[in-house]
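A lone chain, given as structure tokens: the form predicted on its own.
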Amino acid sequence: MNSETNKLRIAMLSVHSCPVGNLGAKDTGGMSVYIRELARELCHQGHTVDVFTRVHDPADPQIIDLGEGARLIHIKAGQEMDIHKLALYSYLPDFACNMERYRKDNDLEYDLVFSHYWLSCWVGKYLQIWWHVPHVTMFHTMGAIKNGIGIGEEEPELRIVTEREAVQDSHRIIASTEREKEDIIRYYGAIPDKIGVVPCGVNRELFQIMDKQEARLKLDLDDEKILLFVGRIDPLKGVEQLLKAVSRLKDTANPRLIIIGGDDDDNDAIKRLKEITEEMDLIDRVAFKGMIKHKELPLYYNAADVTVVPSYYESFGLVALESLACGIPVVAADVGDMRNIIRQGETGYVLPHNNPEGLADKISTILSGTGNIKAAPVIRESIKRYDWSNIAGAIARELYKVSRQQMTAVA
């Protein structure tokens, strides 16, 4: 760390998921948005950030400008194609070695490693030893929690062991919620003082209030009640529960549901959801839009009347932030940090569970205008504290903390 300017040189790791990949794909979700936006804002505040990810395609340029001076650097590890996350584990040593070779060839030095997700944590563990720098880690989701919920694919023991080792080996852990901090302590025996809590952020320049009719016109949508779901097509996201809730609204609000997310890897899951849609006689009320570019999402949020987050599990809840930044209320299960993001009865509703009855009831309340939901500007103002400038500043303070501790230990 430059002691005169207090500016950090950060090597950020996102081994399995490319931060500029297609959002809504199987392995590209909120974490990719988080890494990209955080890297940009940290650079805007004067730090140096290089984000390292694996080459997924031979056509990938080695270096991509993320904006504000942040760089995305592709490193070879295994075949230059999409590889299942578990299969990627065997190529992690190659990634670490090729990354170290790139660093030496380009005469680069970093003050710390900031890894994201369990696969990156494994690489970060070795870089901290080779470079003699602190290692800060962030899980985003945890295998032990997913297995505890028992919905979707079971996470392998390899992941659980790697996450537990990362908790012990890392110099500091970043959790996005107090709930996540408690889970890291409960499942992996972390020392509480080792964990810093910093929420995720939202790009309020991109996600802004627009004229609803204009947004609908651009999307070729009719003047009807619209519900919106944004996310990966994964059983943990609770889309089936949302479809059941929409079915309960057929005789009242009869809204249209727009589902954004999913790629070719999700064909079976999407096929199953479409079958459920047909069974519930909702075929004309549900639209599967697939993947949408991140910069186009504000149009969909602004065209909607309500955004719904029916998940069984979220590490934070970035979709809710994006929707609220556009002035659109949110109905969500009590996952992630929803209870702090959403002001109950004013900017939306947080439900104890994602049961269809509860979802339908609160969606209906908002659509009918019988509640006390505030106007769009008030909804937007409610999440002002989550602006990336504030979040990046808080992350930088966490990184300073471990960097100073390292300097003191060396001295």
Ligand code: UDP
Second form
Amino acid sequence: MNSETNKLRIAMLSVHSCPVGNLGAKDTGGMSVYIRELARELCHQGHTVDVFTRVHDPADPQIIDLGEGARLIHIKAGQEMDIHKLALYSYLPDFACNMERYRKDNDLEYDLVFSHYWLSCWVGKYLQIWWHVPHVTMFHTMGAIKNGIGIGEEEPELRIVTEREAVQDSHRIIASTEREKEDIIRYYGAIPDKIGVVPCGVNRELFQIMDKQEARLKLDLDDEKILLFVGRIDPLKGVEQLLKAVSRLKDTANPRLIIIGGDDDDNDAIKRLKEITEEMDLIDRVAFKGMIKHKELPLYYNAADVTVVPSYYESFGLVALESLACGIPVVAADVGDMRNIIRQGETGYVLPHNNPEGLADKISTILSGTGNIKAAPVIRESIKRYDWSNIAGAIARELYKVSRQQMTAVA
Ligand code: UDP
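Moving on from the form predicted on its own, please list the structure of the form predicted together with the named molecule.
Below is the entire complex, every chain and molecule, led by the chain shown above.
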């Protein structure tokens, strides 16, 4: 730590998922947004942040400026192409060694390692030993919970073991919700005091209220009831539930559903959703838009009447925050931080049971205007505390806790 300014030099790890990768693709979603925004804001607050990720493509420049002085640094490990997450495990020692070489060659020093996701936690564990610095971890999602839900691919034992070890070995764990904290304790036996809870943030400069008609005009959308889904196309996201809800609304509100997310790797999953759409005779009511650039999403949120989060599992749920920042209400399953993000009946609804009937019921209440949903500026105001400046400040306080502990222990 710079003793004069009291500012931290942070090495962030995002080994498998590139923070500037295509959002909405199979392995790139909320965590990438989180790392990018947090790194930028921490730098804005005077800290130094280098984010390390694997070279996925020979065309990747070694260093990318993330803004405010935050740097994304590409490190070689394995072939310079997309490698499945599990196969990547065997290249983690290469990543750690190449990263250490890069650090030495460039005379870099860090006060702590901040690892994101289990693969990074493995690398962080070695850096923590080599550098004698604290190691802070954030899982974003956990293998044991995913397996407990039992929807989608089974997570390997390797992941569970690595996460359990990271819980034991790291100096501090950041959870984005109280629920996640409880899960880390229940599944991996963490000491409660070791876990700090800090929610995720939203870029309220990007996600702003716009004129709905103008947004629709720009997107070539008609003046009709519009529902929006945004996210990776993953069975855990529960898009099938939403399609069933839309089918139930066909004879009443008859909304149009816009589905954003999914890339070529998701062909099978998207094909399956399109088949269901056809089976339910909804083809002309559902539009699959594929991945949309993050900076274009405000237009879509603003064009919608309701954003729906029908997930079986979210570690946090950034999409809900983004929609609310645009003044658009959210109907969501009771996952992630929805209970805190959404004000029940005022800025949307959180369903106690994630089912198509419940989703259809609450969507219909909002579309018909019969509930007590507030006006767009009130909805936007309700999530003001999630501004990245507040969230990065809270994260920095968590990081200081271990940097002080570590310094006291060494002294
Ligand atoms: N996203 C995007 N374009 C897409 C799909 C998703 O920019 O085509 C972004 C979305 O705006 C959000 C993130 O990806 O910021 C998804 O985060 P969330 O926490 O909702 O889900 P996760 O990916 O963490 O499961």
